[in-house]
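Consider the single chain below, provided in structure tokens and representing the form predicted on its own.
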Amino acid sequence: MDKFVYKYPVHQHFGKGRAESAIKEEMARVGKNVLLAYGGGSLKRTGLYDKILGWLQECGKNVVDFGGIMPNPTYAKVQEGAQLVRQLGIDFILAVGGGSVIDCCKIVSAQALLNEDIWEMQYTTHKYPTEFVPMGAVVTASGTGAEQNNGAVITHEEKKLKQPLVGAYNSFAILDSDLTKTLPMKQVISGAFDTLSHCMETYMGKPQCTNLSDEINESVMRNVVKNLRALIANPDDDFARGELMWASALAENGLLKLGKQTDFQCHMLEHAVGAYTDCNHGQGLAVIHPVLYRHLVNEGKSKLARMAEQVWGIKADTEEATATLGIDALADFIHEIGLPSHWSEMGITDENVLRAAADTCFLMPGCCKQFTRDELFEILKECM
């Protein structure tokens, strides 16, 4: 394994029912002002809204309201927060949600403390921030793992970029099965394809060697398999949500990337494609991936065939041959759970917006293969 030094902030609150026990537990250590942040109207709709807010006040909180955030949170959205936070003076961020609202939150958290503009400071003097506005997630779609990392994906629709930004770590997180109920079927799967994906990311990344994070690995990716077809046989089936809620926080803790330099070149091809046409993440993922695998399998061909023993229980004759049936069994689960295999099934026909993506796609060094662009629009292109 490479050298690594490896530091875990986030407290975890896990299991069906914990939501209301735990948000009382967490705002004991809190000040009095909190921004209750949240995206669009399933959570007013549910009644959890109603819920959340009367446990805040039941402790005493002077809540503010932060609601639509958008599925892929623009940079207008966080410094509309930010403002809300100075403004008010908020002293703690609770963000209830999926990974778009705990990925504003973070960098709201950030921005609120700064007197420069984030993304510029970022990518223009390459200096990150060191305070923050304490937060915490309540996690109502699981799949991101936002709330296990400080990173976070922000659309700057000025620039048409959709890119990474450093933010706050959650000083907790709450994963409570329960709450992902509010959100339809189709939703809750492409979260979990979404866990699939970070987990291949971090796989594929070098060296391509087997350590043993990459053992836990195989086992996380074997169970969201399982409990994917579990849950979509059986939407009631708790304990599935449950094991694919963790699972999401396991592949994104840091934990998998112990020792490694992951891939996540197939998350930045879809951030690329998201800046422009807004898509769904786990539908872009699922459409890219096995695109994308076909193109590296002579440089990556021993860890595709392991991944296609492991998570798939394939073996051919040869490694490429397992390598190649590994990536078709990847396809025909991606049919199976019911997300599209071409961009044309998201509605995305534009050749021109795919030259863009690629265009201004990060190039990851991680991956096995250096791509260049014209090979990424290629790609791109077959997705069609």
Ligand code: NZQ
Given for the second form:
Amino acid sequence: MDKFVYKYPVHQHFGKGRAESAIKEEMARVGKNVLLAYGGGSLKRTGLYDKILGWLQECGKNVVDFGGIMPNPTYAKVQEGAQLVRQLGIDFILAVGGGSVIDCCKIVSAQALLNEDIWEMQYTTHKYPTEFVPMGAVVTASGTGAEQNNGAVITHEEKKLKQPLVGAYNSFAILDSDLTKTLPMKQVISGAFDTLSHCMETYMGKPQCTNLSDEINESVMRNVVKNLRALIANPDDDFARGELMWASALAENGLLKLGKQTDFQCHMLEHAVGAYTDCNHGQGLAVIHPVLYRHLVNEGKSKLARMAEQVWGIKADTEEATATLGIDALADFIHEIGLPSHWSEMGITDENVLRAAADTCFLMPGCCKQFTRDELFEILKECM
Ligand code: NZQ
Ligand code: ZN
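Next, give the form predicted in complex with 5,6-dihydroxy-NADP, keeping in mind that what was shown is the form predicted on its own.
To see the whole picture, the full complex is given below, headed by that same chain.
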């Protein structure tokens, strides 16, 4: 295992029905002016907005609304939030939603205290924020694990880029599976597949040998497959719902990444396509993963074979055959749970978009094969 330092700042409140007491407990520790951040409408539709507003008011908070955060949050929305925080003297940001709301707020929290443009700062001068308006997250859609880390994925519409930025850590994350019950099953599935993807991207990184983090990872992957099947069969299965929520957190709280370098080439491709198409993240990953892995059978053979055995229970005569059957099992699972396998199923038909995505996506040093941009374009075309 490689050297590492592990420091983890996020206070976790896990459990069905935990939200009210956890929010009230945490609010006792924060300032009076609270920015209540949320998405495009589900929070009000489901009645959760009124409940949370009531709890915040019972705690004596002045609440300022920051709604309308869209899936795949834009840089313009980040700037809108940062301006609100500055103008209204916000003491604390409460992000209530899925990855999009939480990511947007992580960057709002940093941008509000900066005199420079955070995108230029990070991508041109390579400086990272050090001061943040404190924030916490109430998760209503699990899968991204965005509440667990300080990275945020933001779409810069003018630049046609969807890329990571470093932002704030949440001081707390509230993981109450009851809050995800109103999420449409389609989004539950794409979120859970995102968790599986985070595990695979971590597992497939360098070196190819298997360390303790990878062995824990195998267990998380098996757990996601099992509990997603259980939840699709019975959406009232609260146990499976809670397991998926914690698996999502574990995949992104850094634990599985210790002592190794991660891959994340699939994610970078998906984000690049997302910059042009605004596509759903988990669906895009489902389309790319099997195709990308078929291009890694040579370089990533031993790890793909081990994943086939440990996650899918498959073993053939040779390592290469096991690796290939494992990729088939992944593709079958994607089909079984109703995720797309081709861009055309997502309405993406323009090859120029795929070329632009291949030309702008990050090339990941932790991937077991260093692809050229032309190879990435071929992979994206094979997904059509
Ligand atoms: O906007 P509203 O109306 O609230 O609806 C949302 C949205 O349309 C809805 N929703 C959320 N909770 C709900 C609900 N509907 C009913 N009931 C609820 N309880 O779900 C839709 C999708 O929400 P979104 O937050 O966009 O989904 P997700 O959690 O999958 O987040 C996706 C974003 O996270 C980024 C993705 O790239 C994408 O931008 N990621 C962030 C990561 C991170 N920070 O670590 C890692 C991931 O790899 C990922 O890239
Ligand atoms: Zn993801």
